[in-house]
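One chain follows as C-alpha cells, the form predicted alone.
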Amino acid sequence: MTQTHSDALVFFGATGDLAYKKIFPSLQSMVKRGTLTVPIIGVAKAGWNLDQLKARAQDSLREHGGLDPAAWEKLCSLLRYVDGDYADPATFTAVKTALAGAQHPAHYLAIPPSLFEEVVDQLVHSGAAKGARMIVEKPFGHDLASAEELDRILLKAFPESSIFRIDHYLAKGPVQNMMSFRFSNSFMEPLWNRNHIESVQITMAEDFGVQGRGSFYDQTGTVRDVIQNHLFQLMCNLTMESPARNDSESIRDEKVKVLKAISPIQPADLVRGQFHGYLDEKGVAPDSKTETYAALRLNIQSWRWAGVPFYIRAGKNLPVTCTEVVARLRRPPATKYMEGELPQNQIRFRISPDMTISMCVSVLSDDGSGGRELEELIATRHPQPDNMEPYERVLTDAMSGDESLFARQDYVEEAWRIVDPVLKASTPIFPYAPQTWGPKEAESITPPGGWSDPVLTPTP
C-alpha cells in the first residue's frame, strides 16, 4: 500500500535540548537531501519569536554537524514558530492556523511523557489531529502499567498505524546491517541455531558516567535506559526468523514472536551494580539504589534457540565505549585425529564505534607443535561522512509512513513484561570501581568460557 507523505511537521519542544543536539541537524540534512520540503512548525513555551528560534537553530547547526549555507537557507524558509502553554487551547488554535490547510501533518512530541495526554487532547479538540501521524520519543513508560497507560493516551486519538515510537538505535547502520548479513548470506543459516551456537553475549559498554544527567538517570537506571529497549531490539534482530515479506508489519511480527518466547527474568538471573562516585553526581539521591551496571541471563524458548543462553550486560564507567555481540559455537568433537580440547569458534558483530563482522577460526600453530590457535577473520567498515545519522533516518521514515524502524504497541508491552517483575523485586545493588567490568558479584552471570571483553584498536 502506498503511504501518504506528511505535508507538515509540528515538533513540540522546539527550544529543548534534544531539538538543539539532534533535531535541527537532522532537519538540515533532510532538507539537503531533498526529503523535507514541507512547513516545519516549532512549538514551545519560551517567550520566543520566530527569529529567536532561527537563531537557536543556527547555533545548533554550528555546534552539531556544521552549517550548510544553501540547506540552511531552505530550512529557514520552512520554519514557523508557535509560542504558548500546552494547557492553553489558544496555543493549538495557533498551531492549526500555522498548518495552513495541511491534511496529513506529523506531530513530533520531543517533550516529557507527563505532557503527552494534555497535548494529545488539545490536538484532538483543535482538529489538528485529524489525518495526522504521531511521533513520540522513548521512554515508552517506566514499567508495564505506565506503557499500557501511554498506549491508552495515544490510541484514543490515533490508530496504531499512525503512531511512530522512536528508538533511534534501530536506525544505526550497523544494527540494520546485522540483520541483512544474517538473511543475505547462505552460510549463516546452517550455523545460526541451537545445534551450533552454544551461547550468545551482548555487551554495551560506556567508559563515562552520567555526564550531568543525574536527575534523569536516577529515575531510570541501566535496565530501563538501554537494555529493555536498545539491547532487546538488537537481540531480536539477531534471533528473529526471516520475515515473509519486506514490509514493516511482517518485520515487526517476527520481533514480537521473539519476545513472546522469553519468560520474565528472575532475580537470580540479574546482577545490578553502581560505580563508586555515582552518589556524588548532581541530581542523584544520596541513598540511590539505581543501577549503573546490569548483567542478565535469559532464554528464548523457540525452536531455533531453545537451550541457548543469552547474556546481556551494559554499564557506565566501564573500561571502553563499545557495543558488540559475540556468538560462541559449540566445540568440534575430539577424535583420534584431533585429540584434546579444540579452540572455540565464534562470530562477532560490533555495532560501535565501528562496524565489524568477524569469525574466529582454528588454525595450526606456527611453532610446529601441531597445536591449534584462533585467528580472527575481520571485515570492518568505518562510518562515511555522508551517511544518514539515526535521527535523520527515523524522521525521514516517519514522514514517509515507513514503520519498520519503530516499536509497535505489542512489542513495547512484551519487552516490559520480561523485565517488569525483576525491576519491582528490589534486587541488591553492588558497588564497582570505575573503569572496571562491573562488580565481582556479576561473575554469577557469566557465559560459558567467560565474557569476551571488547578490545579497541587505537586509531592511527
Second form
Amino acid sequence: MTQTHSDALVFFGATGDLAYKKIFPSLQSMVKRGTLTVPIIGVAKAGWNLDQLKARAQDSLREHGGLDPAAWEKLCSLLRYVDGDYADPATFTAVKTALAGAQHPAHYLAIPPSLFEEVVDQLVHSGAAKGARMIVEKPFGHDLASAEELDRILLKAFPESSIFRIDHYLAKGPVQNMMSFRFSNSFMEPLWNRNHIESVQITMAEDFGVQGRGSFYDQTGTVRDVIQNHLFQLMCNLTMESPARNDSESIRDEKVKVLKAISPIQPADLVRGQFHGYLDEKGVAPDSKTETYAALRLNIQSWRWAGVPFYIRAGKNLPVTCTEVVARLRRPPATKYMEGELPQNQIRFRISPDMTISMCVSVLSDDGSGGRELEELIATRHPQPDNMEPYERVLTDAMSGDESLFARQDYVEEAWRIVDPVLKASTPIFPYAPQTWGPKEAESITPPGGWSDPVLTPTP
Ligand code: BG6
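Cool, the form predicted alone is there; where's the form predicted together with 6-O-phosphono-beta-D-glucopyranose (BG6)?
So here's everything in the complex, that chain up top.
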C-alpha cells in the first residue's frame, strides 16, 4: 500500500535530553541520506530562539557521532523553532504558521506523557492535527490503566494507523536479523520449538547507572523501562510464528499472539534488586523501592513453546554492557555407544554491542582422551559507520508511514497485562553491589544449567 510521506516534522521537547542524544544526530543522518527534505520544527519552552537551538544541535552532533558540514548546512536550512508554553494556544498558532501549509505533518512527542493530553488538545484546536501523524516515545503509560488512558487521549485526534509508538529496540539490525535468521534457514524451524529447546534466557546488562536520569528512572524501574517493552519485543521476534505476509499488520498480529499466550507473572517469578548508591542519585527518593535490576521467569503457553521456561534479566551497573539471548537445547540421550551426560548445544544471539549468532556444538577433544567439548561456531558483524542508527530508522519509517517497527496498542496492553499485577504486588527489593550480576536472592530465578553471563572480546 502506498503511504503518504509526511511533509513536515514537528518535535516537541526540542531542548530536552532525548533531542540532544538521539534526535539531532538522527535528523542529520536523514538529511545526509536524503530521506529528510521537509521543514523540521522544534518546539519547547526554554525562552530560546532559533540560533540557540542551532547551537544546541551543533553541540549534540559534535558529541554524538560528529558534525557533517554539508548535512549540517542543509539541516539548518530546514530547521525552525517555536518557543512557548504548551498550555498557551499562541504556541500552537505559531506551530501552525511554521507549518506553512504542510498537509501531513508528523508530530513527535519527545516529552513526558503527563503533557500529552494538553499538547494533543492544542494541536486539535489549532488545526495542526488534521491529516497528521503522531509519534510517541515509550514508556506507553505506567500500567495497563494509564496505557488505556493514553490511548484514549491520542485516539481523540489520531486514528490508530496514524499513531507510531517508538520502541527503538525493534529498529536494531540484530533484532530484525533474528527473525530473518529464523525464517530463512531451513534447519532452524525443526529445532525451534518445545521438542528441542530446553530453556531460553535473555540478558540485557548495562555497566552504567542511571546517568543523570534519576527522576525519570525512579518513576519507572527496570521492568517498565526495558523489560515490558524492549525485551518483550525481542522475545516476540524469537518466538512468533512466521507472518503470513510482509505487511505491518501481519507481523504485529503474530507478536500479539505470543503475548496472549503468557499468563500474568506471579510474585515468586520475579526478583527485583537495587544497586548500592542508587539512593544517592539526583532525583531519586531517599527511601526509593524502585528496581535497577530484575530477573523473571515466564512461560508461553502455545503449541510451539508450552513447557519451555523463558528467563529474562536486565539491570544497571552490571559487569558489562551487552544484550544477548541464549537458547539451550535438550541434551542428546546417553547410549551404550556414548555413555554419560553429553554437553548441551546452545544457540546464542547477541544484539549489542555487536551482532553475533553462534552455535555451541559438541566435538571430540583433541587431547586423545576420547572426551568431548563444546566448540562455538560464530558469525559476527560489527556496526559499520554508515549503518542506520535505530532512531534514524524509526523516524524515517514513521515519516514514510511504515508501521512495522512500532508497537500497536493491543500489543502494548497485552504487555502491561503480563507485568501489571506483579509490579503492583510490591515484591521485596534486594541490594546488590555495582558491577556484579545482581542480588544473591536472584538465584531463585536461574535457568537450568545457570545464567550464561555475556563475555565481551575486544573489537578487532
Ligand atoms: C532506553 C532505556 O529505552 O533504552 C535506557 O530508557 C536504556 O534505560 C536504553 O539504557 C538502552 O538502549 P540501547 O539502544 O542503548 O541499548
